[in-house]
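In the form predicted alone, a lone chain appears below as structure tokens.
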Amino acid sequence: MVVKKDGLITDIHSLIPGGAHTYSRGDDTFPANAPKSLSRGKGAYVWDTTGRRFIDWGMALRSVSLGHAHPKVDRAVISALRSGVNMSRPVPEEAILARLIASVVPSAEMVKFGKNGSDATAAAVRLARSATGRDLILRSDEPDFLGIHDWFIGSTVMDRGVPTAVKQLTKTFKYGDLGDLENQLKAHPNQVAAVVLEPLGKFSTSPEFLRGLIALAHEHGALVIFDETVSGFRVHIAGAQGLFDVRPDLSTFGKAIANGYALSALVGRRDVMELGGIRHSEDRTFLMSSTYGSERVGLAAGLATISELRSGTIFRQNERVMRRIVEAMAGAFDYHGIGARLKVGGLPISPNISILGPDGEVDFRAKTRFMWLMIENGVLLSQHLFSVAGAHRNRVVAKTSVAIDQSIRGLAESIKRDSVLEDIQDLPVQPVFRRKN
């Protein structure tokens, strides 16, 4: 039975599989003391339904790039919805936003909008297959998530429900290893339609690797798809491809593009994108098509968000903030005698921070203990730990640094007593992609 208490449904799992509509928001990805429900957010803060306030470093799975309830974005949204949110023909904002994106992303010769990154990436895969007449996809082994569709899910450990024939159409290559990619391309001659990857590696990213990857793929007749759903409009106005001056054939954007509002974009070469249009005489290719692809709220949010990000000031500020956070983490780990347990890699503006066990592998028990203690100190982290937004200013960073020191002190004590699991009073947080619950 579902029981309501203080306005909350206490047995949400009886209504919603997994208890959340996104796996990364589920109970198994947060410590047991995490707020069960969040009622509102403003700037760098969120409040749960009991009124507790937290500094938010999750930022809605890294989709909030400026801060919660950003006034300029919300004003643009309110203005748009007063004119009607959905029309039977294109609205002016579609062309305006497409032109804006094309002006800041060099590879964006044409643009198609959607509502989530998964749909955009699946459409890119279909386009690549259409353009090349090939079926096989090579995707990087490193990204945590490239979409909800069978082409990707069938290549993960959570492949139940995906037809065997579909699973066989996606292979993996080792991120950062051009030799492995070349071996895969040679092992499947004239079969690979596209090489798909998140351009930012978790712990190492090299422009030389990305340039070499594009050259190799093209040499073997395959297209290159960058999934910039996470990196786009977060590390640079043109995403990782702008930061490293590389140009994929197709790219997908989402999350930070509209400060948390629902919007995604597939962009790319005109000759490939046009296959999904009506100005050609070839067989038609079904591209993204959604009743809500041109819904005005997301478009207005995208225009306002990109306009705010365009100067580059926020990217520079965010990099300074994350350098301070990493310094606070490293300093506290060293001071409390567990420096060897911390691993940091990736870009300074979007670092990947891991807490390791004695074996050098990620220790989910220690990560959970750290997240638990940060919550006790008024800071909410998500699986990625720290996702910076424009609202994370000096005062917020200073408070977070204090919480980091206090939390790592507690973590160090637990590690030294070898009582991390007992101290968190629950199962450790777990990765979304795993074979069993």
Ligand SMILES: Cc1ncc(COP(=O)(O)O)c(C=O)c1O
The other form holds:
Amino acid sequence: MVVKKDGLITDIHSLIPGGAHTYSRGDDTFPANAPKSLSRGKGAYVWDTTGRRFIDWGMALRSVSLGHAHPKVDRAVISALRSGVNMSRPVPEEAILARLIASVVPSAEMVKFGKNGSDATAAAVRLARSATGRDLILRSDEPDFLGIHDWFIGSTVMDRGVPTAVKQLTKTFKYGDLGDLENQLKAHPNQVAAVVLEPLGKFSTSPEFLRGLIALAHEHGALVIFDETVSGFRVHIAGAQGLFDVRPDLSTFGKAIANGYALSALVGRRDVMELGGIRHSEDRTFLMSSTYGSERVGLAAGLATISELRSGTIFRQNERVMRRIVEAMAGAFDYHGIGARLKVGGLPISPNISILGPDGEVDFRAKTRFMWLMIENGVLLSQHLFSVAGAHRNRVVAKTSVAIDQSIRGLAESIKRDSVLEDIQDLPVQPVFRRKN
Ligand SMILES: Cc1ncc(COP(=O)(O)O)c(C=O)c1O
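Could I have the structure of this protein in the form predicted in complex with the ligand, to go alongside the form predicted alone above?
Time for the whole complex; same chain goes first.
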């Protein structure tokens, strides 16, 4: 028996490898007391199949940027699906949305849509190889994730199944270290097609680094690809590149672009993007072409979401909210005597929050205990702990701050009793990229 009459899933692992369709939704990334499945969401709240309500800070792997079931987005979607969702020729929304994105993202001279960030970034990699006639990719050592395709997976510890020949084509450089990047470029002269990175580092970011990186890459004949799947439409309407006024050759967007609906975009320089077009006489380059590329629901959601993000004050509001969350965390860690266990980095609007062990490394046991206690206090966090959306308004933030204080008190007690592992009643949450289960 897998699904009971009330919809509760009892043994999803017997049907679905990993028990979820995304590793970071799986049992090994949540504490044992987390809801097994979620059946509904509205605004900043989600409900599990037994009717329990939680304040949600996971926001569907950071894709829900406005809030669950946002009325304006959903109205646009309903109208789109009543018109038929897929056609044999382009639908008008393709050009309208491409024009909108080109008008808000300065580096977007041309736009190509897909349904997920992985495909967009893999397409950018192929395009860079096509444009430069080179094979090597240099990617940052600080990615949360750059997609499901071999070019990236082959460069992780979870590289089983990726051919050795493919693995050898992706090298890494240290984020924030231009000297290391230069050494890598010099070590592989005339071989690097692209330098690929998430523009925001986990703990440090600077426009000077990004400008220096672009200059260095260009000096060595390589293109620069910004993967803005996470930072795009999140830290600024034009992503990190807009915030810092820098111009990559190609960039990719996903997640926040369509409030949780499936949509991604590869954007960039006209001369490079045109290689995927039909108006040149060179050899053809196969650029992101799929049955669902012009599927209308995602496009309609993207149009409504970007319009909403552009018209409002959401980025300022989100920054204020995240400052309050970080203050609540820092205050509680200090008050309960474990201040040295908290590490916060990144931008105020998109902070990276870690709980450390006595050795200064991320402490997954303490993180699990904290997530566990937040669940007991009615708040659902995910792998990245807090992901802000427009629906995280005052009341929600105030309730979350109370939950933070109570949970950190509990965490401090577990640490003092030396019972963190015992108190989480199962294995600690684990990072997706690890060699063994
Ligand atoms: C930086 C980055 N790139 C690419 C991806 C892949 O996006 P998707 O899951 O939409 O394929 C992710 C997903 O988390 C990501 O964080």
